[in-house]
Amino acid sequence: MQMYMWSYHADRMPQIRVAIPGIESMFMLCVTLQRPLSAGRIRLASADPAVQPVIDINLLAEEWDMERMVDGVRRAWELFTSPTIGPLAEAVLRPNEASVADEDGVRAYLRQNVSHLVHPVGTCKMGPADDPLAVVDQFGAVHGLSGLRVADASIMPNIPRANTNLTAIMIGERVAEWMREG
């Protein structure tokens, strides 16, 4: 799990004034799971490449993910309301203390507010050619198509316990090296 703290000021992000009238600056603590068990799905809606695919993110489908997020929100609340950080803020906008204290309340808050970190991975499964779900081999070569490779986060089997950027760069560099050698 990671927690990210951001600060915003309406001069740099004027949408704050629209979203929360009367607020000129704020800071936010975001709780994130780095290795969720819940998995989403993506499928083609049509053979027409102009039609967007159907994406089911499926967040918090696994109870273990929900339990970890409940714990994370409560830890973030303790941090936000601590004697060190609490006095720096006029108010905590959400969640509220009652929601955090109540098991059903914190779960409802999470179901309404949870989002993703735009770190999609695993949409082009790596595996042997006889695996009907595998798209690429261990070198990123697409099964059944000569000369085509996939060299991005889509071939990762799981989300790494970090942001996906550096891992995706490493995959691209390694596949490029194999292409130069081959």
Ligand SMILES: Cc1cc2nc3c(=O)[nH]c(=O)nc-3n(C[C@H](O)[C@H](O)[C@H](O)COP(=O)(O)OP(=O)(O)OC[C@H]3O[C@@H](n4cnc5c(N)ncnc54)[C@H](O)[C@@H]3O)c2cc1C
Given for the second form:
Amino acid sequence: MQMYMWSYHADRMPQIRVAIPGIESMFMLCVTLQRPLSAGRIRLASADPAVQPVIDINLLAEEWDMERMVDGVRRAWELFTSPTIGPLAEAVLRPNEASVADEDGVRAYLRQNVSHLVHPVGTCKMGPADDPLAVVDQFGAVHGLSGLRVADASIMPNIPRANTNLTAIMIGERVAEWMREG
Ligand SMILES: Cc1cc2nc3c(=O)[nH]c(=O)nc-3n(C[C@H](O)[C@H](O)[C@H](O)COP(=O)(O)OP(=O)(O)OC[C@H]3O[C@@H](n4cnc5c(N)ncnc54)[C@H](O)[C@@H]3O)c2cc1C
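The form predicted on its own done, now the form predicted together with the ligand:
Okay, now the whole complex, with that chain kicking things off.
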């Protein structure tokens, strides 16, 4: 799990004034699961490559993800309301104390507010040729097609614990090396 603290000021992000009238600056603590068990799906909507695919992110489908997120929201609440951080803010906008105290309340809050951390991976599964879902082998070479490789986040077998950007770059570097070697 990672927790990110972000701050915003309406001078730099005027949308805040529209979203929450009367608020000029805010900070938030973002609770994130780096290794969710829930998996989403991406399906083609058309054979035309210009048509956007159908993406179902399917967040919190697995109970273990929900349990960890409930725990994370409660830890974030404790931090936000601690004697050190609490006095820095006039108010906690959401969630509220009642919903944090009640497990069902946190679950409902999560279902309404959960989002992803822009780290989708694994839409082009790596695996052996006899796996019907596998697209590439362990070198990024596409099964059944010669001379075509995939070298990006889509071939990660699952989401790494670290954020995905550096890992994607390293996949590119490594596959390029294999291609140079022939
Ligand atoms: C808002 C945001 C914030 C992020 N913040 C972080 C962060 O702080 N740290 C971190 O580690 N990761 C972060 N990530 C995740 C990280 O950026 C991605 O995991 C990583 O960029 C994935 O690399 P990729 O090469 O697989 O795909 P991409 O970087 O998405 O590259 C795909 C490329 O393909 C091109 N392309 C698409 N369609 C076509 C087409 N038809 N023809 C030709 N080219 C095409 C696109 O223009 C793009 O250049 C963030 C992602 C987002 C969206």
